[in-house]
Amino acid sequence: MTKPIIRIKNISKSFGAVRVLDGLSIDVMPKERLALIGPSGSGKTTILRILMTLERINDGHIEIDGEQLCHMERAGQLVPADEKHLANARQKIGMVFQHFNLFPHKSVIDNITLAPILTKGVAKPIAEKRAMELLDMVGLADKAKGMPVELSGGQKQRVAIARALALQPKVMLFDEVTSALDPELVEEVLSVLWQLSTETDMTMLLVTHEMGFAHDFAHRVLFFDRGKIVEEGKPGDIFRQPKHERTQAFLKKILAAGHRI
């Protein structure tokens, strides 16, 4: 049988006295598209930040592609990972953030080539060739020499996706990638995610409030509340026939706000 590419085992995470994740366990299979939904503050983004090694866990273990993420072996014991281990581990993972996080003083193509050149030692001509291929894929080849300030929000987010793809990750994390966009720009970003799903074999984890997109895009949906998975299943089951009353109440509010499911 195929092994999970991500194994999250009984992890917990607290910020001070606030427990954000509470004994969480998730297996994600290769090529799976997983949507994480739930109210703000339920722990969804924290999971992505932990997978990206931007936050440390308090308890538990995580494996990415069979290797420990937050720990490493020393003298036959698992100990917290050092920075070198974390840097190597996160090369398998790409993340696209809510607010783009592009370097404003660098051109579009430099934003994309910087990480491959610095972290993987890719020669600049090779990195630039790959960057142009990615910009072409997201429909922005003509913006390569431009600066982020010259781009719309949707264009910035598509550059951010190209930048994450430049490191050729096995896992892509998307954190509310449309929530900072004007409504008319949302579709152009979601169409790129659809394109990735058909043209690559990447595993994708998506935190989103775009319930209609999650319904159509994901293989599986996890509903979070207070750091725990309250309900999980196929999109049709979660969105059309949720079993848990907390899930029902959340989706009722989403519909009342005028969102499509």
Contents of the next structure:
Amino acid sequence: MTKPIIRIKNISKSFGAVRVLDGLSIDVMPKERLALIGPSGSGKTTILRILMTLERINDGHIEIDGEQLCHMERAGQLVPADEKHLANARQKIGMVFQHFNLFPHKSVIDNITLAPILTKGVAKPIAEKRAMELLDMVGLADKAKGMPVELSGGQKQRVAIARALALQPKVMLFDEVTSALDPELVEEVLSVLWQLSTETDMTMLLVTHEMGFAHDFAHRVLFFDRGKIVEEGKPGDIFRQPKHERTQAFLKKILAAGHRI
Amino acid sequence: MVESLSLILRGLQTTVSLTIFSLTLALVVSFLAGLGRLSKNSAVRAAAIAYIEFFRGTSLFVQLFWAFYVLPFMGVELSPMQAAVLALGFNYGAYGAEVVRASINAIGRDQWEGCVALNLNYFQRLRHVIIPQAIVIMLPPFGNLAVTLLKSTAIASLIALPDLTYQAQLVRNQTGQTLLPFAIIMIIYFAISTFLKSGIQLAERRLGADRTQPARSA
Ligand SMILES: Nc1ncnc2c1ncn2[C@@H]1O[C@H](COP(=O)(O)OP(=O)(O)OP(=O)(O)O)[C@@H](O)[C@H]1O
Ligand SMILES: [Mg+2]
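Given the form predicted alone above, produce the structure of the same protein in the form predicted together with the partner chain.
Next comes the full complex, this chain leading.
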């Protein structure tokens, strides 16, 4: 039997007095694609940020690929991970942000090659060759020498995806990667994600408000509200026959806002 | 007349060297203390704060006199040039440290988080992502500090370093002329500070415009 690649065990997270995640547990199998949906403030981004080690948890444990993410063993005890442990754990995870987070002072290709060269010691020509393949995949080979500021939002986001892929993570996290884009640019980014889903078997977690895309892309959909999973299941079931009334209300609101399923 | 001029020009050489050495020291110290101020290690942070506050809170004159007259009692004998470089470098380094700190703080959290997601270590984040962007913000205030430092070098004449100001006084004592030597050094100070400013502006254009703006396509 295969083991989950991500095991989130009973984690909690508070910002000050506000409890954002409350005893959350999720198992994600290798190659699985998960869509995380739910109202604003329900904690979707926080989950991805915790997995990317951008936030610390207050309670619970996370295992990635059988190894502790936020903890490490010291004298038989699990203690909060130090930077060295985190750096090691991070190698398995990549993340694409809502606002791209490209480095504006570096060219497109340098954005992509920077981390492989620095963190994996890949030789520059090899890193560049690989970056060109990735740029080709996202349809931006002709922009390699350009600066991020010259790109449209959709192009920036495709570069950001290529940059994350260059490190060959086992798990990719996508946090509303199209919601900062003009409507006409959404499709070009989604089609890159679609391509990833058909051509690779990477484990992917997708936070999105694009329900139609989530339906086609994901193996499993989790509906969140107030830091808890209210309902989960196959996309067809969640979107067509949501059982929980909060899921129904959420989907109705999304549909009313003009999103397709 | 010719002799007066050559005396003053000898002072120019000293002033230029003093400026270059002090600026270099100030720059190094600015980064060390500015980054120390941002360190996660609280002892490093405290040391940086203590240094910055102390040097900004005591007079440059007094620091210079300490370096030249008091340190010898502690067994550190410095030449006038060494004492002046030390005092100017550490004094302006304290102001520069605040510039470094503020500029780094001005870089958005998204840049740091982008670095974490790419698994760059702390040094790599600073070296390749944060500082190159912060430098653009640092340049104008650094330029102002550099010009102020140049003008402050005149105080080194008080510990008998034969810089422009000292030499002008020498000429005055020797020839009894006052207007001429002081007019000459005023013009020279102005010329050097103009030169410094335009150098900084050139660097600003290079770094600021070409790095983050679209490359002007050929
Ligand atoms: N750094 C922070 N400090 C304080 N509160 C925070 C912080 N980050 C998130 N929160 C709060 O945590 C809650 C969950 O936020 P999160 O960003 O995870 O929600 P989300 O599901 O991604 O929402 P959205 O759909 O709007 O992106 C919100 O109430 C938010 O205000
Ligand atoms: Mg969010």
